[in-house]
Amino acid sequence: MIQVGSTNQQAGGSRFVYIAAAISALGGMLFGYDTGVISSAILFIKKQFMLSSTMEEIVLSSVLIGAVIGAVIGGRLTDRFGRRKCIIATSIIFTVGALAGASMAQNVPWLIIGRIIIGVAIGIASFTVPLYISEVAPVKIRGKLVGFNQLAVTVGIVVSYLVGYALSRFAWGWRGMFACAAIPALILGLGMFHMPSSPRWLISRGFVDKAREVLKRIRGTDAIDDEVRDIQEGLKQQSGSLKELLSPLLKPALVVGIGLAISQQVTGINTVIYYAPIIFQFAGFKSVSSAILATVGVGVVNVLMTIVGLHLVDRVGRRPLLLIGLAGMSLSLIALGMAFNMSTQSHMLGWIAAISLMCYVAFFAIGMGPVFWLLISEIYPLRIRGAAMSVATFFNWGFNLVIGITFLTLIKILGRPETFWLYGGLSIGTWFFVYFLVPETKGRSLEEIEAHWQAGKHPRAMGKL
């Protein structure tokens, strides 16, 4: 009877962790929706406000300015007030930005301000959600649970494309596209109100008894003394200052986080997320609806392959998925460039471009997409984890902004084939970066990862612990 009761208790704890991960991952869905919806909305906005290509880039990229701001301010806020409270705060910002900002804009400055407000929420949520999930998840399924966030991002992108397609027949449709974000934002806020704080954050702030209660609830067992002790021991070895990241022992973790943050963007993923309908128009899809519908197909591939990645990340490991994904991305971008190097009259151009884009997104979805956010939630010490993740997120959104605001300009200066070949070359460079410097964290507790850095070992040696 005792064993049966214990098993039921553990099963209940496991279910609760999945629920907590699913609810908090709505922040990822909003991240995906609000970054993806502009690709459909911009086709109407540029006509209504008569935007030049430069202003089109500015309107599209304004959300990224907010995301950079959110990444900068979010780290300290998450470490001070907790992951849960910050996620609730982002739900409020998402709602205000969607309803009072972007969807009601009467002019371009109003629209830009509304998108910046939404961007602040995206910048905070993009690292706070995987951080929260990683700190409540058991070691064996941490990769899968943190991957829920990336899956939610891809679902949000597809939903934004579907909403864009459904509303594309209406002149006011772009306003509805922005306003729909308020629905998951409200659900996120209400859901997180009933979720517990991160037990690791509670211990870092001295609330040990409360942390024990949370751990018993989410682990489904009273045997949590060893985990509490490991967390406390890890905290004793940390100064709590962000300057600690610049210490010789943690510099490798800093390099890995920033390097992956930059690489995820310069390999071109958000040219596809933001400009997919425009790319399809380049490839011969004449109508707005057909370009958006083709984009939906890319989004569906993104979701399906992210699910595949979630099944593999705790089995195959982080490094293999990154290396396989980057190799596939490189080949797909080379093929996409070759497609645009063909005669624009070729009836094969649209098909080759569509297949190349889908392959590129598929390889991103099993590697750089989920694994980057997972790794930066794992590799930093507890006391500075939120702030350290915000540093990586700052670089991620900063280079996201650079890519978003320069794509059309690069097309004009370099040409379509050369632009995609440039992203392909950067993907090859990233493959070598991952091979030589990125650690394998599969099967390691967060405390074991901290101990690895404290021992001064090379990142590649982590998988050999």
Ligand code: BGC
Contents of the next structure:
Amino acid sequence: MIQVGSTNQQAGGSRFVYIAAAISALGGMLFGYDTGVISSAILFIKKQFMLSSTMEEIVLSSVLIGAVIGAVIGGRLTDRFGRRKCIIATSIIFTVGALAGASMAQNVPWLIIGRIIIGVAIGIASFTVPLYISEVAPVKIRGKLVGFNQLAVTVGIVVSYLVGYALSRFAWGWRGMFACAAIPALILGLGMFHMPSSPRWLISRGFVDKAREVLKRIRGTDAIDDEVRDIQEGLKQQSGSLKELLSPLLKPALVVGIGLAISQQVTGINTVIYYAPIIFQFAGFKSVSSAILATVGVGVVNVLMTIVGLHLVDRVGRRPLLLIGLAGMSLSLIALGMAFNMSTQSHMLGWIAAISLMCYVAFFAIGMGPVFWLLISEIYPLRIRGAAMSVATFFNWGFNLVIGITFLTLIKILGRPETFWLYGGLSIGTWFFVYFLVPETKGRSLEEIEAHWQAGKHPRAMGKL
Ligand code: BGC
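Instead of the form predicted alone shown above, give the structure for the form predicted together with the named molecule, please.
So here's everything in the complex, that chain up top.
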């Protein structure tokens, strides 16, 4: 059995672990930047290549298709070759995709292939970065450190809006927008080259001495024996086969990961991230520039509230943030639907819609945004952690794609209020899912979480260990 309260629970951890988390989180920045930049770039690409609306949709969604592929292939790779090497590999794929792929494209298939390549890197980085951070972080600040990744995603989205705005005066601007992503990609690769491998992954592959060295360095102490022993004990109970996830003991973890992955998307966040200017125009912000300015406002609220979430996640815990966040998202979506239900003549419409949208993003940013990626980096057993996270990540990107391509059609078929109420209803459903099935992992070492599943206990009993 794993001992509760072992050494991994030291308060701060050394400064080094912050540096490792911040450097790897550049992968999150690329995730945010590369998914956000297309909304500005597409305006130029459409003209330059005279795209039909179907081709436009294909160009828009190609990065998401790549991300689905990356999520599928990445899992086994991170378990086999290690988290660090996979992050370095993604930085190379990002750089090649940004420079040789997207920014130099001379025709549409070239562009689509470039964007798919970038998507593959996003799909792998989106879960490998939280996985790496979670495995190097000390228990007490694990939530905050893993949250650096989500913070970087939100910063990447805002930077993409700003770069899009700054380069929009130039005809070649879209090439510059794609090429800019190579800068953080190169820093990520060079930075990770100097970072250590995950000590947990090293132990799972039998490199125990190397893992001890790394742990001493990242914990800033020689007292790492208990942590090493806990990791080794945990490994004895695992077969390393992905089939283990279907066993009755681990099924609850599988359900939590896939359930949260789907609900993070079907509660509608990316309709706002990808279509905010259009939503603001529906709400009566007539000029393109006021709609774009309001969109930058949404991005900034997303960043600021993510910082608030990171401050709270290790204090109040994962469940309260999810529950408060989902309650707020549901109410904001109901209000947004009501605003669209009002007469379009009313000047109140624009303001109520804008405030509801900001509140919605704020509640996402303290809960579902960071906590989904955090929980999936915590709840799976070490030997299959990468593969299990990739399953959840696959569902996340798959549903991201589905919501992205159905949003405008839903608005046409159901109407504006009803579409937002639908996402509101799904947020309420997710609240109950979280209330009944999602465990509290705050203050638990990854090995204690594994031991909890092995003991066949209910997820909700986890916070009460
Ligand atoms: C989600 C993305 C979303 C982003 C917005 C992430 O956690 O996975 O789909 O675009 O948050 O901040």
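Keep in mind the model is a prediction, meaning the values are calculated, not measured. Residue numbers count along the first chain shown, from 1. Rigid core (definition): largest C-alpha set, two forms, superposition within 1.5 Å.
Visitor: Please check if Ile45 moves between these two forms, taking a CA shift of 2 Å or more relative to the superposed core as movement.
Guide: Superposed on the core, Ile45 moves its C-alpha 2 Å or more between these two forms.
Visitor: Please determine whether the C-alpha atom of Glu440 is displaced by 2 Å or more between these two forms following superposition on the rigid core.
Guide: Not so; Glu440 is displaced by less than 2 Å.
Visitor: Is Phe207 one of the residues whose C-alpha moves 2 Å or more between these two forms after the core fit?
Guide: Not so; Phe207 is displaced by less than 2 Å.
Visitor: After fitting the core, how far does the CA of Thr54 move between these two forms, in Å?
Guide: Its C-alpha position differs by 4.0 Å.
Visitor: With both forms put on the same core, how far apart in Å are the CA positions of Ser168 between these two forms?
Guide: It moves 2.3 Å at the C-alpha.
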